[in-house]
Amino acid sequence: MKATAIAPSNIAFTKYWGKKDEVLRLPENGSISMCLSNLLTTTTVEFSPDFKKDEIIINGVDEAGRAIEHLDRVRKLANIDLKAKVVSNNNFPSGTGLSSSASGFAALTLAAAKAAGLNLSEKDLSILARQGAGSACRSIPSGFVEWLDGDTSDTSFAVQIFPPDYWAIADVVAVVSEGKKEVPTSAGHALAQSSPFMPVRLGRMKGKNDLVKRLIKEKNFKEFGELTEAEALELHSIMLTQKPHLIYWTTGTLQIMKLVSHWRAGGLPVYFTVNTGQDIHLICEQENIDKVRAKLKELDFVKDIIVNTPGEGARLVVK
């Protein structure tokens, strides 16, 4: 009873912030994200009668809590009671806004899921997905992901709305800090709404999901670049009047915010967008890869440049 899968993390254009139900991770609002060819989590899950006692090797540390909980989720959906060994490795820096935690997840339960001998649905593994981390649910499909709020754990799942190869864009990530953020995303979301600007917010969202939706689909890139920026900075001023307030942002993340609308106006279109950390992500089409990577490479500060083109959603790895 033992299997492997590889999941992406990915890049919400439209941010979720906020939960209806903690325990069963259902957001305040939808949200609308794109898998990434190049930020990846490979799981293997084993059980089996000879282990005693859960074990969780994450990047080669000794870890257990929310890993334990999910797989406790598998065993009662499998009706078994065996302990498992998980081993888990990112390809990429963790807690430092580039979500690790989706991809992670996402793996986690596809790989359990199989080693347990469950058959689930996509739809099915990305209900399972959610409970563990809220954005893992949009790392199960591929490509351009939608995210249904729901009132229900039944009705919050995510569904691909465009193939990976829709559209020619890309996400150029600049590692600015390797350290972990000193505050996790799930306290962040306790938060949300004792910042004042929270319901008028949650009014919007519903009216931008469907708009960037049709940019995506008319793969109008000025405007898709134009409002995912914008969203990242909402997203963020609401962290910054939440009490207490949170900033995730270092001296690096902000230099990069600056210069793209200097990189703009030189004639170069790309955006940023800034999850939950302080990592940016550079939103380009693909015949521009190049360039942005290259104007990154001239700021020492960046420690790291990973391109993403849209991505696979998890998988099995057959062996």
Second form
Protein chains: 2
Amino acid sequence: MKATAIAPSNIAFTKYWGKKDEVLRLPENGSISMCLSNLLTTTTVEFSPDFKKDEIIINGVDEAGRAIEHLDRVRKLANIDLKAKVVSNNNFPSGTGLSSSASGFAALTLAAAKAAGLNLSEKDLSILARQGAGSACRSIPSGFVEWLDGDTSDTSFAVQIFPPDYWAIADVVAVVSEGKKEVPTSAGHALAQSSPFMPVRLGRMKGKNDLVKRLIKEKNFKEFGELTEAEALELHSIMLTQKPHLIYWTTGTLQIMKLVSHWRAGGLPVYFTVNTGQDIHLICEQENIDKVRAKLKELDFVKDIIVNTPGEGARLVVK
Amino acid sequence: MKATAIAPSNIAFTKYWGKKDEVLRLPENGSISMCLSNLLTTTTVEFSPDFKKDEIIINGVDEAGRAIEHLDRVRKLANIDLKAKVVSNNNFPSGTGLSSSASGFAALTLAAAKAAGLNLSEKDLSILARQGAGSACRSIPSGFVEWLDGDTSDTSFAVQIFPPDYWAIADVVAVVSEGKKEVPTSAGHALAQSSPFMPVRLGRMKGKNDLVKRLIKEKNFKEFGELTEAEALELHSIMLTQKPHLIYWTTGTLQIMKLVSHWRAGGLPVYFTVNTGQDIHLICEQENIDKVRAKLKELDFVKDIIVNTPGEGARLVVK
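Following the display of the form predicted on its own, present the structure of the form predicted in complex with another copy of the chain.
Okay, now the whole complex, with that chain kicking things off.
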């Protein structure tokens, strides 16, 4: 009753912000993302009658609460009552906008389900992962992914729209972290509706998602990049106009956002997107990875550069 | 036929962004501001038959275009055909978000009108100043000012709502300039309607202006500060979601925006507002000026601190 899973973080081209059901983590809108090949969480779960209580070791820190709630969901599905030991490691910083909760809860979902003896479909794994952390549902399938806009738990899950090798684009992450973000994502989510602009945003999301899917299908990088960047700024405009306002950018984020426009004006096709944190994702075609990396290397405040291509979803590690 | 005028910049608590008439500079919405006691432009205008062409000397730089167009308006009103010499100096940086066009065109309006022999009312001066630079109309009256939401040139002007000594608040400006802004305000204005959120904003402005006036009247500093800060972020959210997007903040702006929240959490009642530029205005009660200044002095990237109280509007200098 022990299993290890690896799951990727994902980068959303259209964002998840605001929930229509807090408990079930049903988002206000569907979203489109890509699994990231090099932002990974590896998680081992073991259930045993020898354990007296759940033990959760996340990157060496015990962050028990949400993980234990998630184990409870798995135990309920598997109809078992055993305590578990969970050991989880990220190969990247957490709490800085790289969506470690997505990779973390996707890996936990798959490892725990397997260790509990469940044999779940990709759809059921995605539904289960979503209940741990919304965007984790997008880290179950591989490649380019859509989180369907369902109104019930059974219809709110992620599916692959294109496999990883469909389109040779990349996400070059610039780590500019100056410590963890001050406001956890989940606290900000709950106040999305306090922005006067939220109804306008929600009215636009279906059309925006349809357009992103078409642009990926057509491999129209310019329009795809423009839409991705505008969507990130729209998300952050919602957060800036919430009560209280949320500012996730740091000086490094802002500098790179402005530099990207200059680099583009200089002939390098690259666009940014930013999640709820300071680290910034630069989207480019794979042929331009070296150029983007070279630009970032010139910046002394960039602490790390992580190059991602469209990656595999959550998978078991067979030892 | 020579006159000198001094006019203040002003800080808008509710902002002017977007025009319903480009040529007449009629704004999409009314706005509320305060004249600033220590951000001043001094302008001397002389009309003479000896001059062969208009000569415009603005802080030593010849920026002829808009100023000459404005002289033409004055010449038309006065029915004269003389060329002019204009010498204008700001006591503060221009093109960094301190609204030098407001003080500049207010001073030019008053000095040119007087030099041309016109005897205009405050209302007529405000209407004339508006045609040079929209927010200049708010720098004609003294103290707390409302730019009325008129649909015609004759009804779009600024009036005093409270005199300078009505409320002892201050605007402590932090100069964080790293050079002039990349996009002139007027270019950004023209694209306001490209933000999907602009219609929502416009639908809220009348109520917001009524509320600001009431909060000033009641001297309710906390709610006034909250509204001012939220309005600044709403303005910048519009600019972030325009096509192309506009980012006027620099790293210094962003750092102070975040610090203000911390200072407030620490018990200092201070709020920020930002115009179309990087320099940032900290609004506080006058009894807290020294505390705000001390906080800013700790920041090595703050190049200058300019303390303003509610100031006089445009006035002639009699030598």
